[in-house]
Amino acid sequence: MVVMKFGGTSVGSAKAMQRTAELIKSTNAERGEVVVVASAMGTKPAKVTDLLLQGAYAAAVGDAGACGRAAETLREVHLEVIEGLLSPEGERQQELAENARFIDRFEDLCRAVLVLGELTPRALDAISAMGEQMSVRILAAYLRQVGQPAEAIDASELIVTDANFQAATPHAQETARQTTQRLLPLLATGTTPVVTGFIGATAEGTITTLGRGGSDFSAAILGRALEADEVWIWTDVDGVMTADPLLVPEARTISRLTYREVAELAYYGAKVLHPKTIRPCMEGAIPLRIKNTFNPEHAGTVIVLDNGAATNGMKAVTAIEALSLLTVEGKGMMGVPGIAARTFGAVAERQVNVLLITQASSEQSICFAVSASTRETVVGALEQEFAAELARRDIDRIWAMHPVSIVTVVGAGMRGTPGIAGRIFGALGSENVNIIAIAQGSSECSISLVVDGADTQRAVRYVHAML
């Protein structure tokens, strides 16, 4: 069994479903049990998901000609696709009234929330879903239509979670039987299902959804209720790359990755996977592949557990942009116990995610990475938890230095191999790129720096030619 994920750009067009439904076909006859998960359209001239959201905010303050554009511009998106792919004497009146029925029940919440004011996270969960809702009708139709079995399928029927709306976590047991009791009697009849991605409900049925791009997310998920034999992410490139081709134009694929790596890669800025997509895929032993859509002969990327004979040191380098460091610093700070509990414990409170630590020996400094944005929220949030001792002079100052970088390189292989650090800070050096600080984690798969944000494409340019 192999459970298959198709993001945007592989739905986004009749051309684009009809390739997709031919990858389906084909994997099916190959392999027998196929389950599909599926993405809302990403379309040009903007992505489905974005257009509800657009239409969603737009009635929260109020505009409700915007609300009105988005849905014309959904009926627009959807109506050339189904006309683009489904035969008049088949299936495409009934898809096009059952399309039209979710654009006008967008217009109905939207105009709740334009007479409420008010967007709560839950009506923007029903609202985000309906992308998903549509494109695996549009597509469960076409695989009907040239020959395949199919059934499309919302994930709320099957991914149970819990009430945390817009970045739901799964309940494990509960999804495991729901998958199973819904999905196996399917693929028992050689039934394609097709399963809307990163939406799920709670035990009540309330639509939830696991966050943004959610949808690599979904398949792990399913795959893991399923005991699948290998999870597929069809994207638009070849796979994870070890670099990204936007600062390195000859950035290459990576043919195999270890979990840890890929995790590590995920965090640390590469677009390729939703960080949340490894865990399930990891638990269960499950092979995690990335496909490209559009070039399927290619054997892309695949990740598979750690067996501790990792080799070759360096893997990847990727770099996460327009983030703030910030210092606690002062000589008063040596030996006090619980100054760092109560600095993040202040950053916490903001509901600020920070990216990296690192901390002098002497102990007389702390400095963490922020996202620029959040920069001013967490100077105040620390000169109000430590008034007392920057008073007193304890606290010398707190300080951000922006915009900065992290470059971030990745191989489990590192830990086995001599000098690989030293490499990188000589390379850097002689290219006159400042390391302003260093984080490297005991099991030593990956080390980040702190560099300038000017520096930051000639940083990973020199690190990536060390590759």
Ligand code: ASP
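The term rigid core refers to the maximal set of C-alpha atoms that superpose within 1.5 Å between the two forms. The model shown is predicted, which means the values in this text are computed figures rather than measured ones. Numbering follows the first chain given and starts at 1. What changes on going to the form predicted in complex with the ligand:
- Relative to the superposed rigid core, residue 68 undergoes a CA displacement smaller than 2 Å between these two forms.
- The two forms, fitted on the rigid core, differ between these two forms by 2 Å or more at the CA of residue 380.
- After superposition on the rigid core, the Cα atom of residue 458 is displaced by 2 Å or more between these two forms.
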The other form holds:
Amino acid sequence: MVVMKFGGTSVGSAKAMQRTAELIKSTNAERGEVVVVASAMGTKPAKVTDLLLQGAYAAAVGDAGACGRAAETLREVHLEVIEGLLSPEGERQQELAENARFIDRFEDLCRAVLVLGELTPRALDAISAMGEQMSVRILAAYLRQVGQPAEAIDASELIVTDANFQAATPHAQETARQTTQRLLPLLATGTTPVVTGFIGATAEGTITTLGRGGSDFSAAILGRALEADEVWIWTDVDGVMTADPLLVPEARTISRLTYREVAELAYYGAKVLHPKTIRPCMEGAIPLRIKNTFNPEHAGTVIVLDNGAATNGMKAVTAIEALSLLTVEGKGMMGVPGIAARTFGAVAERQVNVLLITQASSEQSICFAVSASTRETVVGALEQEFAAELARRDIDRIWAMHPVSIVTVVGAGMRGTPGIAGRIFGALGSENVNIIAIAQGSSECSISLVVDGADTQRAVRYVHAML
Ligand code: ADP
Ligand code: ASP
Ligand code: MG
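One more: the block was the form predicted on its own; return the form predicted in complex with the ligand.
So here's everything in the complex, that chain up top.
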């Protein structure tokens, strides 16, 4: 059994959907059992999920005009694909009507938000889930038209999550039970389930979402629940590359990576794979493949447990932008236990995610990186937490540097290869890129550098040239 996930661009136009359907049909013929997971339509930059969210946020600030425009664009985008794909003798009318009902509902929800003047995380998830709900219905109808029995399924029937809207966590056991109960009978009759990526539901049935870019995670969750043989992520590039090809045009595909390496890459900004995708696959020892819908002959990347003898050190470089580096600094911090615990406790209380931590003992400071949008919240929280220490001058200052980026070099083979950090610093130094902070995990699978936001692209390119 293969779980195949198709990203936004793979379902972003009538032509893309046709390619996607061909891939589903041929894999189905070869492998027998295919479960499809699809994202919302997303021909970049006009992604359907973005349009839905824009409409919702516009409603929250009372901008009815912008909501209407979002609805209009959504109608046009879907209409074009439905008319380009489905024949008038077949399911076209039915599909047009069904799609119109979703967009009407989107407008109803936006109106409700407008009237209430409040956009709850729960409403946000109900609204942003609609992109996937629309795309899977179109794709399933087209599959049926080309002779592949298929059924569109909302993952709210399969994936049971907590109620942490916008970043819900699945419950593995309930999900496995519901997924096998619902999908195995379909597969047994040769029907391909076409499941919405990105969404789940609480035990009470309220729709949740798994976080932006979360359709990859959906595929892994279903793969694990079904004990699939493989999970394939179909996207718009030839697999995981040595850098984001948008940033580094000469980036190359990496044919094999370990779960660990790809986890570091995904966590540190390589958008090609959602970071939460790796854990279910790793736990189920399910090989993960990343392939290009628009170049299916290319082998892409396969993610495996261990690729034996680690080779040639550095494999890929990635970056996360728009961050702030917070520093808590003071001579009176030396030898005082609990400062780090209180620092990160205060940050965690504000629900802020910390991406990287370094501590310099000589200057008695703790540095950590957070999303730039949270910096005021974080500085405020720390000033409150350490009010007494600030008054006594045990802590001299708490400050934020921004915007900064984290540039991360990944490769399991860096372990035991001396001098890699030195080479990276040397290369960046000679190009006048200032390194603000450094962090290296004890696994030595990655080295992260904090650089000024303006230096991001240069830093990524110089490091890439060394790979
Ligand atoms: P999908 O809609 O298929 O999920 P995404 O846009 O989420 O596609 O992810 C694919 C994109 O990830 C590529 O178009 C590429 O620009 C970007 N990307 C970032 N880093 C990497 C990398 N190291 N290798 C490949 N692609 C990358
Ligand atoms: N459609 C969702 C998003 O844009 C999920 C995904 O594409 O993976 O975030
Ligand atoms: Mg994606």
